[in-house]
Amino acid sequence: MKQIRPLIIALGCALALGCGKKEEAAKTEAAPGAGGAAAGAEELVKIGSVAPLTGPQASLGKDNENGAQLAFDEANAQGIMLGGKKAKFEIISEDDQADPRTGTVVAQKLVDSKVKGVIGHLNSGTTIPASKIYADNNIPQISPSATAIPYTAQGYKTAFRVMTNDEQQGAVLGNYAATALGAKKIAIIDDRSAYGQGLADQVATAAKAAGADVVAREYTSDKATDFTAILTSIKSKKPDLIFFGGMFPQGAPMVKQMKGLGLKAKFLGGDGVQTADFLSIAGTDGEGVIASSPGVPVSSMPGGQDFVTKYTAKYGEIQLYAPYAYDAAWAMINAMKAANSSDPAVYMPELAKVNFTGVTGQISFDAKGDVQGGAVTMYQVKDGKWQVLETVKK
């Protein structure tokens, strides 16, 4: 026994002594920027994407959903580091409906989600009531479509754009349709949407500005499909022009049913109407319609073409505003990249600086967080397409 005993007592010494190299070495491997484990480790950034998925407007829906996919999809090809960890960016959709309700209720689920940032919405009227939950919880908010003043006018450091608003391409529709249309009477229908309404008020200061007459005020809403009294009363005004503020679900029925009831006017809307389901909707009716959209034609972006190849392959045809929801996810990812971080405290400030070139062109911001320069293009349908009639830049 007396000759066993030291040696079971060597033995468990190099046990341990091999236990805490084990341990030590372990230790190591664990530790930031030693390579090993960490250099595997990865963040989970989850951003917001809100737009309406169901309805009749779900195609420019999933055109944005799309277009934010196709970034972050990108990014985490390019495995991006922040604060020492590769950045995993996981889109969580939501649908709205382009309802302001619902709205409300997606950005608050979003926020219980912990996002570190929403692109989205894509009406302005659920864009704005959501915009102050995101604001009240200090999550950045980039919208690659709403439009209306309202929307970066309260104030809101969350609050950010990456398309035109309302302000300049009503300026360019009412004054286009005084004097490049020669419109001398000109009735105004909206849907009583934030968009739809903003839009229409910003046309009709415009259009009187440059010396139209505005005849005739009508409303309806953004669920209606009837629109025979409203054109009917416009009928006996005898107007030039019918100006329509509001979505292609509206204006597609409405030109078939000018066209039913005889009325020559001539129809223009806004970015709204300038898509490619008003189209397929119109069909032959819509030949001659006139409508605006913000920024440049896809042919023209400084990315333009090489965006519609990686998109079609993967997704089909561009709605509208695939384009702007790619690079407001940029904007986002290239502020965090900026601040090292996906903390929205830390990258926001980040964000208002951004200047990069991206698809659709320069994006950088204002103090409100509009984006600077901008333009807004007109159109009209030839043939069933959309063609480009002219540019207007600030």
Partner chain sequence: MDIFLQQVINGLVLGSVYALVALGYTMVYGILELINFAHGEITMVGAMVSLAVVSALAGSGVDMPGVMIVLTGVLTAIPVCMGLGYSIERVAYRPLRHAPRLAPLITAIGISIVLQNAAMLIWGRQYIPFPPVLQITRYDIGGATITNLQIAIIVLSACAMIGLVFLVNKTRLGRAMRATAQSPQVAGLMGVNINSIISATFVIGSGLAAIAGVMVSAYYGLAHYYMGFMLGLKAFSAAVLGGIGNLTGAMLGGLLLGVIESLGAGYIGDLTGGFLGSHYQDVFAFFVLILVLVFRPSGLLGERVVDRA
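Positions refer to the first chain, counted from 1. Please read all numbers here as calculations on a predicted model, not as lab measurements. Compared with the form predicted together with the partner chain:
- Relative to the rigid parts that move between these two forms, the hinge contains 304, whereas the other entries in 231, 225, 304, 180 stay over 12 positions from any hinge.
Pass me the form predicted together with the partner chain as well; I've looked at the form predicted alone already.
Lone chain follows.
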């Protein structure tokens, strides 16, 4: 105890200093903008990036940030001119801890730091309350991953997303299960998160409409790892197909446990399952699993392969939504280019009109701010890799 005391005191001092520093920090923040203008050549454009960087979804959050970072690094390298000045994009990254309250606090913090736009948040639960703050302050927000329908249905003209919503993806998935995969009896599991429940409900509706029977509806949580109990009761209903609305940390062990129980039904998942980590965790038990992902395959897009190479070289394997964050960032950059300004009031109308080829498909927004088209690509695990089955256009 005696020896570590100086260390503790040193840490305490560091903390106190850190708290004291914040006022100065707030002051210096205004300075670079002024300095840049004086030089006449560069304009600092701050962009907010928000996602959970701690807690269970931290890996996905960091992935989003990296995707956006890559896009803005490219833009900086290209030397985009806005209003006669060279734009220098800088990401201000915040951790919303996937908590709605923290989400609104960091949203306000980004507004305070005078960001020109926001890429985020990751979860619907933080995106929705934060969107009100961005709307009140007229700052455009593009979510790379929030799927809940209400987000763009609130009537805010600042709210956009490059991800299909639950309804778009759920309809395709439900229909695909009943027709292309020929499932007559479907069991549906969801993780009781806003994402999982929203998607699973839409799949159930669409599957029933396409003539399939939902024979079992089971539930788990987004923190669970043991699914043997619900899988056992599903087994007794003898379904041809199990749909899981949720993420890969649950999906992969679920597939393993299905094998352990000798459950031979097909396994279908949404975009939360279609990840590289799913493959490594599920291993050989993952063979044959089918999952969807909004948009068209990244590899089929011009520049898609290039994106994957660059991203993996810099940040390692893509987790999940990095391509969408990358597209969201480029949507913002393109709108600024078209408006020749980084002023939100000036470039926002251009953002609504944006139409370009991203790495996840053609990106343009409808009147609500949802991504247009809503193509969904189906993938299947073959030889330990996600292989494209087909792209379904709604």
